[in-house]
Every structure is written in C-alpha cells, then in structure tokens.
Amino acid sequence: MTENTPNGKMILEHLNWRYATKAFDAGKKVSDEDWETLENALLLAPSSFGIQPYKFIVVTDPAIREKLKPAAWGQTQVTDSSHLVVFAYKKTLSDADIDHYVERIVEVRGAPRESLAEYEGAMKNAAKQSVEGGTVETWNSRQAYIALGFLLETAALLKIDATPMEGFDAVQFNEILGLEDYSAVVICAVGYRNAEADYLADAAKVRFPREELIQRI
C-alpha cells in the first residue's frame, strides 16, 4: 500500500458520509476536474463481456431539466443538482454491436481480428440467445446499474453527493431526450447537499445488521 492508496478506514468514512441527498445546493457546481473523474469512473465500469450496452446522458441544460422534472414527479434533485446523469440501456444487441466492440478491441490492444474469433462467436451467441429469449433488456439494464455503482462510490470518495433515482417516467424521459434505440432506466443527481434544507442530512444511516445480510459458508 502506497502513501496515496485509500485505506479501509477512509473509504468507510466516506461511504458513511454519503446518503441519498434530497435537497441540493443549486448554486454549487461540481468542478470540471472532478466531473472528468466521475465520467472516467463511468467509462471504467465493468460490463458483461465488456460490451457496454448503454450510454450516459449528462444533462446540465436548465431548460431540458425543467422539462424532465414533471416526468420525475417534481423532484427538486432533477433541477437543483449540479449535473443529472440519465443511464440508458440499449434495447437490443445485434451482430453489428458485437462487431463494433471487437473492432474497438483490435484498435486498443492491437490484437489480430482473427485471434478474437472464438470470443466474438461466444458474444454473438450470448446476444442472440438473450434477444430470442426476451431477456436482452433485462441483461443490458443490469449492466447500467453496475456503472451507477461506480459513480456513487467515486462521488463519495470525492465528497460529492450523488442520489440514484428510479422515480421517473422512462417513456417521457425517452421522448424528451430523443432516445429511440436506448431507454432510460435510472437517473442520478450529482452535486452538493443543502444540509439546512435536507431533513436526512444529519440522520443516522439505517442498515440491517451484518449477520442479517452477510452469510459465510
């Protein structure tokens, strides 16, 4: 462990500090440097096969956020946070999507395309089975949630508030954002808490005891 490596105590302190912020300070913005770190955390999130069947729409335009707010039941986090991230999963997977990813592997790693034939075949077979079995949207949306977890923890380590939200109408979000091949599945408001206006700011974190949630065998 180096001097700059986060230790367990520090990580847990930051995770205990974070909570699902209800009231954001609309006048306080995340710096460009910190936001770049958060975006990189999204990019570095793992996904099944590494396919990354999602995209992240970062909404900072006040006018668009005002349009989205009624579709999120009027929740103020949508408009008052520094940034709003909409996690959208790809509605299907095709051979073309796998080809695109394989080409990216070749570009990044310099691997011969033919050396990836077996891996490519496995991915295309898995995608085909998922599409034909009607589970592709479930599969792809789960990958987006992994990226959400990366965003939440990275934000906590930076002492930036991040609130995951499922309370919104995905159909309306898709229409407002012009999503067709993708669908919104979860959103995350990112910024800084307004502790004076947030009833949860000083509330104790409620979690079940370790023995109820963790089983060792």
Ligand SMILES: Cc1cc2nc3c(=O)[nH]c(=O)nc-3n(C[C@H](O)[C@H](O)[C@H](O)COP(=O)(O)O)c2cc1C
Second form
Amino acid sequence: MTENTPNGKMILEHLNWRYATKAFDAGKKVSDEDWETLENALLLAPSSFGIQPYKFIVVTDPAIREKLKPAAWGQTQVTDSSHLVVFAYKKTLSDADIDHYVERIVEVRGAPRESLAEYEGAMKNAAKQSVEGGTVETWNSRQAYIALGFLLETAALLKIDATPMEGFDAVQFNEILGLEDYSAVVICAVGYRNAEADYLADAAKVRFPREELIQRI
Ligand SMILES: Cc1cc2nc3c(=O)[nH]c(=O)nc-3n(C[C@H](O)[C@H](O)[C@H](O)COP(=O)(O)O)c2cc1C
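Could I have the structure of this protein in the form predicted together with the named molecule, to go alongside the form predicted on its own above?
Let's see the whole complex now, leading with the same chain.
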C-alpha cells in the first residue's frame, strides 16, 4: 500500500453512497476534469485479450437526448443527467479488427510484430470461433459491461451519481445514433442527484446476505 492507496473504509462508504439515481439535477454538470477521469476509467477497463470490441458514445447534445428519451421508456435520467454514455459493442470481429489491435500493441510497446504472432493467432482463432458459433455479440457485449462497472465505481469514488440502464430499445437507439457496425447494449446516465425529488435517495440498499452470494470453498 502506498499513501495514495484508497482505504477500504473509504471505498465502501462511497459504494454505499452510490445508488441507481432516478432523479438527476438537470442544472448540475460534471466538471471537465472529473469527466476526463471518468473517460479514462472507461479506457482503462480490461477486455478479453485486450481487444476492446466496443465504443462509448458520450451524448451531451440536448436535442439528441430528447430524441433518445422516448426510446428509453421516457426515463428522465436520459435528459436530466449531465452526460449520457451509450455503451455499444461491435457486432462482429474480423481479422482486420485483430490486426488493428496488434498494430496498436506494436505502436505502444515497440514490440516487433513477429513476436506477437502466437498471440495474434490465438485471437484470430477465438474471434473466428465466436463468429462461426454465433456467440460474438454476447462475447463483445460482455466486455462493454466491464467498462460500465469501471465507470460506476469511479463515479462513486468521485461522489458523482451514475445510473446503469438497460431500459431502452437498442434498435431505436442504433437508428438515432447512426450505429451500424456497433449496437447499443447498455447506457449510463452520469451527473448529480436531485435528492429531494428522488424517492430512492435515502433508501436502504437491498442486497442478499453475504452467505447467500459468497461461497467459500
Ligand atoms: C444492467 C443494469 C440495467 C439497469 N437498468 C435500469 C434502468 O433502465 N432504469 C433504472 O432506473 N435503473 C436501472 N438499473 C438500476 C438497478 O435497478 C439498480 O442498480 C438495482 O436495483 C440496485 O440498486 P442500487 O444500484 O441503487 O444499489 C439497472 C442496473 C443494471 C446493473
């Protein structure tokens, strides 16, 4: 542990503070500095092989958010939060996607491409199998949810509210956002709670007892 390591008590206090906010304060915006931290948390999320088969669409344009709201069951978080992140996964994986990633490793780490041949082969094989087996969309969308977890936790640590949401029509979202090779899978509204307007702001957390969820063997 270094002096910069957050302590457990503090982390848990923040995680207990967070909740899936229903009512955001439309007048309160996340600062540029905090937003950059949150974007970095998205970028730092791990993914299978590191392939990053997703993109994060940050929607701040009020007109677009008004269009998205009816496609999200009219949920007010879509328009009232400071930022709305749409997590979109790649609908397929090709050799070109793997090449793109391998080239990035070479660029960042300065490794010769040949030294990555085995890794490249393993990734191309896994990608091919998932495409042929019809599981690629599930695989890729799972990776997007890891990034969602990173965003939720980082926001909580900054005392910024964030609501993960699956209550929306992906087909309509894709159409409004012009997504073709990607598909929206989950969204996250980020901002500051309007505690007075939110019946859940002071509600106790509902979680099963530890023994029910954690098995020790
Ligand atoms: C994948 C996912 C989808 C969710 N979809 C919605 C949603 O569409 N609208 C909403 O208000 N809350 C949504 N929630 C919030 C959950 O209801 C909430 O996280 C859960 O009840 C636990 O409460 P807490 O997050 O406040 O601790 C979603 C949560 C997750 C993880």
